[in-house]
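Here you get one chain, nothing else, as structure tokens; it is the form predicted alone.
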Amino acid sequence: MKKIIIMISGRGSNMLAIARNVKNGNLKNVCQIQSVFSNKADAAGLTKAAEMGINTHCIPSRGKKKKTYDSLLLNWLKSENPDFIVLAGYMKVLPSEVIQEFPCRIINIHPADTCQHQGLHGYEWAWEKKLPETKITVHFVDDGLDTGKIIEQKMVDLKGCNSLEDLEKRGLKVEHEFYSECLRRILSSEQN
């Protein structure tokens, strides 16, 4: 069974899809969560995590310069040697080091199709946009920002969103079912 660490910053809404899904869905005997680990304090999915019974762990990145985060992010990640870190929510660009710690281990899901979109605010893009349909990206973490691999891509039907809130919950609902089906493959796969 495959180790993971799911980072968040915020809410943890994808972190808790995937802990619902360890615990008795499509992930159950695939992976266990070794930690949910937050860059911030206060991020509501930290005590979301703790209340399921989940480790968490928190290197706070306010005040620290870019550097010493990134050197105990590293040297905190190699200590854990998870199989797998998964990003879901995690706002902070991975420092290289640790891209080259765990290569093609670092996996993340974006709110666009990162041919067309990478960086923050994928739904607002779609909205302004007024597109009909928008993706859903899984990708491995590279160097850059969004320009790793993709793994799976899953549409998401637009048409008849009255605003940007109806459009990002129509986009949730799909993230938090489609993140961890692509986790289940990526991890069984792993197995063999």
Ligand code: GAR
The other form holds:
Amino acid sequence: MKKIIIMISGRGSNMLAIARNVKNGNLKNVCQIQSVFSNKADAAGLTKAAEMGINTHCIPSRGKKKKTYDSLLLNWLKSENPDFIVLAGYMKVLPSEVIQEFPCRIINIHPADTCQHQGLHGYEWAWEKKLPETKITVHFVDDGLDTGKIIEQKMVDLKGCNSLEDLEKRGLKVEHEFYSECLRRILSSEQN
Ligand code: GAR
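For the form predicted together with the named molecule instead of the form predicted alone, what are the coordinates?
Now the complete complex, all chains and molecules, led by this one.
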């Protein structure tokens, strides 16, 4: 059984979907959540994880020099030694020292096709472009901003969406199922 750390910065809806699947769904007996980490002490997802009985850990990035935060994060991750690090709405770029420490062991979900849109606001981008569909992307994390090797993508039909909220709701519904499905395949693969 693989040990994972989930990293978040906000509400943590993807983290919760994964946690539910670890408890009683398609990730049961595939992995266990060692800890949910956040760089923000007031991230709503941290409280929700704690309510589910999951260990939580926070290193506030605010008010710290980048170098200080990066080194505290690296040391903590090394001490935890997870098999995989799962980013779920973690809104900071990981330092290259962390990427090198966990090669092909850090996974992210992005609400757009990473070949077309990188960084924040993936749903706003699709809404403004009036896209008829968008692709949720699960990818390995490398040194760049959403440039890592794509693992899998899933199409979301956006036709008939009448607001950004509606579009985001459709996208998140897909994210919540798709991320656990991908994790199941990655974490139970023989190579790992
Ligand atoms: C999700 O839509 C996720 O794909 C996105 O942030 C949201 C987090 O929501 N991630 C990125 O944009 C990464 N570039 P959540 O906290 O409710 O899971």
